[in-house]
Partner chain sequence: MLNKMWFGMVVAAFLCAVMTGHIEELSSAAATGADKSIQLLLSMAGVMCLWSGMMKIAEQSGLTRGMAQVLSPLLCRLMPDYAKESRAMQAVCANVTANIFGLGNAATPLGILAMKEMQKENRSLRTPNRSMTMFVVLNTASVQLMPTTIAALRQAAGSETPYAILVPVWLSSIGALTVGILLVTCLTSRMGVIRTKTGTKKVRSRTT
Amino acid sequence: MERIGTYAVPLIVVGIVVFGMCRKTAVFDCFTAGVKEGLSSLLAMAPSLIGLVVGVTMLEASGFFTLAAQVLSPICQWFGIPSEVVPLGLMRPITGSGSFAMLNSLLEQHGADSFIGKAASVMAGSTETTFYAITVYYGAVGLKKTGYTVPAALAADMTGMLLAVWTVRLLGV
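In the form predicted on its own, what does the structure of this chain look like on its own?
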């Protein structure tokens, strides 16, 4: 299996080049045109991504997620969500790497087989980095107004968080 992974990418690249040559396509010209398009997309998205990274870093450093988790803890306990996973639920729609670092911390503290570890794992797998995805996709096509996208996506994230905890509790796994 390890050999397949080692040879897969070079074989795919060679296959694409051979296929292009058989169709009499200027493969290198197509490649450079794609690179130019990719760079222009990167430049269009860069300000939004930089703003998102700065904002997340500031929120995390200020202790916002911890404070918000404390404020929301009574409501979350009413829904059966352990207070330990609330910061993960708040961070997941904003940043993937930060939320996975938080998930790792929860797993180290409580163990992977604990209810908190299982609920946090399912929560991380059943929600999306909403603001990152919106920034990338809307930035790529140049949309400035998100309309109902953010509220709908956050409602879906909240549903995913609730159902993640309830599913772990219901299945007792």
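To test you: the structure above is the form predicted on its own. What is the structure of the form predicted in complex with its partner chain?
Just the single chain follows, nothing else.
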């Protein structure tokens, strides 16, 4: 399984470049234009990321996460998920930057290649910032009610988080 991930990256890169070349796209010019966009989105993300890394570091130093993990561990054991990743799961639908800050602290603490590190990475990668999307899209057309959106979206997020832990465990990546 790890192999697929390793092969996927060069295949995606080569595939895109070859396809672009066949279509007579100015591949390098496009690449640099994309890099420029990447830099500007990184810059756009920076202020909130800095703020939230400060917040998460403070919480971590205060022992909050250790305490939360202790409180949550009985429920988590029942679902078969490590309690360390629960705060990340709670934060993911609300804030992108916050969950990236949280993920970073988990990667630092437990190691990126540990079970918790991988499960947390998959958790953060398998869903979007749900409430942000809902606010932006309904806000854009002025709809005040969201109908069944929130329950359906949150159930999907829940599924994604449980699957994140289970897939990492079962596939043994």
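From a predicted model like this one, the values you see are computed outputs, not experimental measurements. Under this definition, the rigid core comprises the largest set of C-alpha atoms superposing within 1.5 Å between the forms. Residue numbers count along the first chain shown, from 1.
Taking the rigid core as fixed, one finds a CA shift for residue 71 of 2 Å or more between these two forms. With a cut-off of 2 Å and the rigid core superposed, residue 15 has a Cα displacement that reaches or exceeds the cut-off between these two forms.
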